[in-house]
Amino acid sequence: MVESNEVLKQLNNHASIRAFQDKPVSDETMNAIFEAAFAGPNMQNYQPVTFIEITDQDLKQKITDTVHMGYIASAPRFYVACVDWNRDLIGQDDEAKAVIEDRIQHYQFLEGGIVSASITLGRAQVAAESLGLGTVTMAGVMGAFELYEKELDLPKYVKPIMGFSVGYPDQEPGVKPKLPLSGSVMEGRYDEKKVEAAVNEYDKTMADYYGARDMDTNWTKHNAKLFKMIPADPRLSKYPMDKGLNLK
């Protein structure tokens, strides 16, 4: 049996925060995230990430009242994480620069750079809660992308992705179960068998979670209500494009 330690403790016990104390975090602890964050690894040390922290609160409130998310006006610091191919251009020649923009209209550098991005935004939490902050990382800030364009001065190439407050918690949401790793993790092949297998078991494991919150629901029944409820975003699709991500 694999002993465990302080790192894997913290992992396991990761919840997402969305209540902030009136603390300030400083610029020194917010570096030493950072820091750790893009130490990781990225697609081919191209580095195609960049991390926005919006400080006017008036724009901070903006997205909030665009999005619906109260954990952004609220926390002391909020950051839009961008796939950034812009930085790749920088100090080439012309020959190159054609070359390189070539490249990055196909989808493999938009995929490269979101999983690059994913990668440093996953490493920037685990810091942050090591360090005795929460955070939560959020993919429907994306909705305010138009606010983001009009006021982050964002150049061709540069694209968000996702949000990420921080702030000291104010809450003890407790961690919420996650699907057994029998339907996560497989051996050879696709296992489709195991997969309905885990999510039978992890239903009546929800079931519990939610009953213990007063909602009368489960994984498959909430999911499909989300789907549902969450209507899609053309915009959305079309927006690599605008940024000169064609996706050939």
Ligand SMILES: Cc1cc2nc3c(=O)[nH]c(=O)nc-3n(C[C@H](O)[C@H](O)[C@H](O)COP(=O)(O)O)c2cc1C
Second form
Amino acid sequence: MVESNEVLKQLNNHASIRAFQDKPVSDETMNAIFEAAFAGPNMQNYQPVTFIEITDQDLKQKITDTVHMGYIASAPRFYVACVDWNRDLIGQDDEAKAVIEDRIQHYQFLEGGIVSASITLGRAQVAAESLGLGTVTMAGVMGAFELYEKELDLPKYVKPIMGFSVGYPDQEPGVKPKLPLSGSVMEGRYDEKKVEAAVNEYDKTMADYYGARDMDTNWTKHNAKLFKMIPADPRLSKYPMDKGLNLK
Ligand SMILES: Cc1cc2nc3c(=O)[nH]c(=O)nc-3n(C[C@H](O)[C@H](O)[C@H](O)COP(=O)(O)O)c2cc1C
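Which structure goes with the form predicted together with the named molecule, now that we have seen the form predicted on its own?
Okay, now the whole complex, with that chain kicking things off.
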């Protein structure tokens, strides 16, 4: 039995927050969060990650109106997290630039950038929660990518991937149970039977979770509804290519 500790307790208490108090979050607090977030692992230490805070309330409102997420406009702090391969070109001579520009057009660099940005986001979320803040990470903000292109001076090779709202929580949504580990952590090979058993068990857990929130559903039913309700956006399949991040 592993003894619990503050870090484990905090990680197990995670819940995305989508309602914020009307209370500012100081620059010092945000700096502490980002220092801890950016201290993490990233692809080859290329550090291909940039967060851009959107401070213009009109723009935050426009993004909210476009993607229908009120917790962008109402968040004291809202950031767009980007994969950033532009910075790796700075200070390079023409020969090195040609090599780098060839490399970053390959899918593996897009993937490495997305994973690096995701790890940074996860760490920022944990750091923020450790300071009593609430956050939510949002892929849905990509529906407003044309606004980022118009307003944020994004160079080639810099592609937004997620939104990140931060503020003092004004709700207690409760911890959302996750799949039993037996369905998510495997040994030796992928075991379809274990996943099926885990999903069946989890459906019961989530039926209770939703039931307590007056919703008659479970995980598989809820997923089917979400997949159907949220359309895929083919513009977003083309967007990486438009930024020079090709699937070469
Ligand atoms: C890749 C990714 C995309 C997400 N996109 C959205 C989003 O567009 N809008 C939103 O409200 N939450 C979004 N979330 C938050 C998830 O809905 C949330 O993490 C999940 O339901 C589990 O709930 P929990 O974070 O409270 O444990 C996203 C999270 C991830 C990791």
